[in-house]
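Let's start with one chain on its own, the form predicted alone, as structure tokens.
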Amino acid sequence: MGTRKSVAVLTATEKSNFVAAVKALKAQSSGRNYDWFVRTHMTYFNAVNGHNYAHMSPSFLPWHRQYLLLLENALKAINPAVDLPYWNWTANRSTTGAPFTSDFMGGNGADGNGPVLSGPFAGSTRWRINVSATSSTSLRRAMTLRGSLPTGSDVDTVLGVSTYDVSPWGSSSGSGMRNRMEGGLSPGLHGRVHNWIGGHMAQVDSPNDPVFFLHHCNIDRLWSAWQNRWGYGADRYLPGGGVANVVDVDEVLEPFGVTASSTLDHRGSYTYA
């Protein structure tokens, strides 16, 4: 089982088997590679089949939840010594810090809106961009161009909100703690650091970017400590069941083939230290 760590604990040997792992799967030419994982996010970013699975519905926490186990195994099956990071953005706030440094993710855009200029992904020759709503060959950021990163008080807004998700089960959802983390309702964490970061991270495609990951992987601890608080157990992810077009608690979770209730506990595979 396996420890997700902030990124500002990292050393330099876990930085450096993330990124190469990162490389390698993107180097993969078949099977579920890098490139896969963007191309899935690009495919469920709006509802197929009427139902929303990836984004604006009570599944946004359990579909993603699932789409990072996916690649963390992924780059265990490279180097079984790699766990996926989280960026804890309350604490690590700045443009050059973790994990914006240039042995991990590099920095930001040129002129600030740009290709990113610094690191291992920096330039279509070190991390070629494939699968992309642009023509862009070339990862790009523009960070701190659009609103701000969460602070420690707007995380403890969300945490502190027992009720996981409320009708009408989407982006206009007056209350519940789903849309709040998500970003329909303030204080809206998840689509404030999208935004913050901008380039890919904020086009449909953002998986371009390796470090969708580590803030996904954040979004991901802060559930599990709402979880630590309210409970893991099925009866607090809503709705129960019934419900048209929105994926309850046991509805299968597409394209993964499980079921939303089967990610509800995720300690059997992984903790966050």
The other form holds:
Amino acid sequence: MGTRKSVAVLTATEKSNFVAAVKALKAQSSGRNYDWFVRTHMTYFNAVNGHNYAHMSPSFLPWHRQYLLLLENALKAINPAVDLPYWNWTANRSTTGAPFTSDFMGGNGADGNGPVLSGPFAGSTRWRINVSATSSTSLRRAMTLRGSLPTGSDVDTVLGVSTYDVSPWGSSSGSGMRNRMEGGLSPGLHGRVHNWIGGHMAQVDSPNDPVFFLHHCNIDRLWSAWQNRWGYGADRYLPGGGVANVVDVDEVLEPFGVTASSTLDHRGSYTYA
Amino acid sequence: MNDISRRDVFRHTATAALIVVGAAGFASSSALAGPNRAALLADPRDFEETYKGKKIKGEHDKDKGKHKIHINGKKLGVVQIELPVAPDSAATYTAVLSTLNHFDPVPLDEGEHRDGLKKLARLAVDQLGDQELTADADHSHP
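Output the form predicted in complex with the partner chain next; the form predicted alone has already been displayed.
Following is the full complex, with the preceding chain placed first.
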């Protein structure tokens, strides 16, 4: 079982192991390589088979939990010592501090809206963008131009909402924890961080930036904190059943082939430090 | 001019335009053939202009939510969504997202925001900078 740690406490070896494993996954020519994860996120941004599996729906959190677990297991197959780290943006808020250091994720884009200039993912020879809505083959960031980083108070607000989600189970849900966490409802934790980083992170192909996984690991950590407070049971996920075009608790999350209920209690697979 | 008077002006203008169309149709259907007919049927919010060196074109389809944006002739995927106006409110507003601004909804059509699709197109151009859209930008949306 793995322990997911904050990017701020990773050792130099842990950072280099993570970067090396991510690059090795990128270098794989077939199967569930890194670009498979990018392509899958693009495909599942929209409804598939009439279901919004990944976004603007209750299954936003279970879908990404399973997606991250698949990536983490792929990295562990390369190096068993690797665990997915999380970026706690309420504590680490600098564009030059963790995780945006030259030995880990690298920094901002050139002129504030161009290719990343520093770190192991700077330039197309180190990290080539193969699948994207835009033509750059180099990773881009445009940090702080749009969006904002949530505060601890924002997080407290979201974690204090006891109901997981409410009808109509989408972007227009006027209450519930999920839409506040995802971003359709204030204070909206998830989407604004994508915008704050900008570049590829603002796009449908946002997993092209490895920071995507550190950000979503933090979202998953916050959901875990909510579960610690309100419960891990299947009754805490809504809807419980009978809602068309929405992943009910016992429906399968595609393309993973597991039910939403099977993702709820992660403590047998990993925990957060 | 406040929001209500703007809406009133728009409604009266649209009504007047419909009367003109109806009268013209009654008088002579041939007068509405070809480009003239297309121009009369186009949504007045549609646009075609150059922004920061890129040609942007937008066509509205609010009824079905299948709006279209092209940038330098390449299609940008656009999705229309509904968002709550405030926590614990059942009221919603309509916004649009694109494959380039997927976490940054722009209000489409609410009062003073009738240029929402153009704002979305310009936001996409800002995001592009010196890049162009690829075929993957035309990602199908529900």
